[in-house]
Ligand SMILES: Cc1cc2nc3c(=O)[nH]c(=O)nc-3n(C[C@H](O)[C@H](O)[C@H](O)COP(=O)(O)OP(=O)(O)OC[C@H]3O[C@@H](n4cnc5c(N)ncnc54)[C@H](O)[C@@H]3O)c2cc1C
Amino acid sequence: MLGAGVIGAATAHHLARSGARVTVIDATGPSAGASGASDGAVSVASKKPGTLARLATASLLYTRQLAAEGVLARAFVPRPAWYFATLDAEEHALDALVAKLRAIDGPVQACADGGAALLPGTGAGVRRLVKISGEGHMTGYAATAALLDHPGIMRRWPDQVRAINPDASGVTLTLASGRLRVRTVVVATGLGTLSLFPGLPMRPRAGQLFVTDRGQGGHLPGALTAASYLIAKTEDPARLPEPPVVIDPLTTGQYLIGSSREDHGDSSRVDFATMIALIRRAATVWPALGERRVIRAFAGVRAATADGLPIVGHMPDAPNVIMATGFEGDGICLSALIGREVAKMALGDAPDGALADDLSALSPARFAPETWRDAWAG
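In the form predicted on its own, what is the structure of this chain alone?
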């Protein structure tokens, strides 16, 4: 198992539950990448209609199950969410959101649709609010730690994977520490996947976030998200007249606020102008933020694919190499389900029949053969 983020942890957990011998290898350690810098939303509403929305619905239900079993009891918290509009384009996005949830007819519902009065404390400029029920929140590092807390998982970090060489009977991994022979390898290395598969149509996408101090009053019982966040899933965020801000209350009494979408991979770059734009809109929509101070600003970098879908499945011409990467902002939500299904792939078991078509849409085989031409170099 390559990668100790939430996807790798979920896969390792399900393999260990089945009795398989599992070693998790990571260059740094658990949640060192995007899993440790995410907003933690287990959200169906924010997913693109179709494959991602259906998989997110199934993963939400399974995440609830794992929480009930005790595996994710301390990581997953059910809670409502609100989407707001201050612009005409955002109102249209809310119309589409309500229609999407009605079409799915699953556990997530638009349970209220109206003005700012739906959420006391909302700013006067909010034209419309849609309240969503049935979703939840799961901090990435907490979920990763919980999933890795299984006696059947061996941990190996820090250790750098330099090459993957499959053959008919298994896979030889060339690591910084030496060579390791395994039967099957799962590649869940996020942006690190590009160093192993440089032809992969994947790119880094950064998002700037900031955290406030604790404070009194203005309690927000769930995430408050601009409908422009939904628009940014399919359109260039730079063309939006207002930033697609998300205001996320933390269990500590603080707020996590984000996030920009920038096509670069520099996690140390925090742009002051972008941060000011996010703060300004957030405080306008939720005025209680005016009483808080920013105590931390940072950037998270996610692995984005060219077509917006994760890459999950057996490698072309190398069935003992399984990819589970390119989740961008959807990894936390999809982790429980993808971990279970990738473990099935590694064990040679059939996927959940109801999900077979949607999982097939994520296959690495959807890319042209030349994508993998130099995959085994080194």
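I've shown you the form predicted on its own. Could you give me the structure of the form predicted in complex with the ligand?
Only a single chain is listed, so you will not see partners or other molecules.
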């Protein structure tokens, strides 16, 4: 298992549950990548209709199951969400959201649609709110730690993977510490996959986040999300009408507030101009935030593929190599399901029948063979 982010952790967890021998290798340690610097919406509402929305629905249900079993009990928190509009473009996005959830007709529903009175405490500029039921929040690093905390998972970090060489009987990994021979390898290295496969159509997409102090009163009963966040999922983030702010109340009494989408390189440097725009909008729509102090600001970097879908499945010319990368802003949400299904791929078991077509849409085979060639060089 290469990568100790939430995807690698979920896959290792399911492999260990099946009794397989699994070693997780990470260049740094658990949650060193996007999983440690992200928001954690386990959300169907924010997904594009089709494959992503269906996989997110299945993952939400499975995440709830893992929480009920105790595995994710402390990581996953069910909560409602309100999407708000202050502008025409955002109202259109809310219309599309309501229509999408009606068409899916799953566990996530738009249960109320109206004015600011739906959520007392919102600011004067809020024209419309849509309340969503059935979703939840899961902090990436908490989920990663919980999933890795399973007997039988061997840990190897810090140790960087430099090359992957498959052959008919297994795979030779070139690591910073030397060579390692394994039967099957799962590549869950997030954005780091680009250093192994430089031809991959994937690019970094940064996002700014900040955390407030605990404060008193004015606490939101669920997430409050700008409808521009929905627009940012499918359109050029630079053309957004307003910052795509998401205000997420944490169980600690703090708020986690994010998160922009910036296509300006692999930088987890805090961008204060973007941060201030997010803070301003957050305080305008939820004025009680004016009583809070920002105690931490950070940025995470998503791994965004050219077609917006993650890359999951056996490599076409090397079936002992399984890819599980490119989750952009959806990896926390999809982690439970993808971990379970990638473990099945590694064990040679059949996928969940109802999801087979959606999972095969994520196959690495959708990219031209030259995309993958560089990795075998090392």
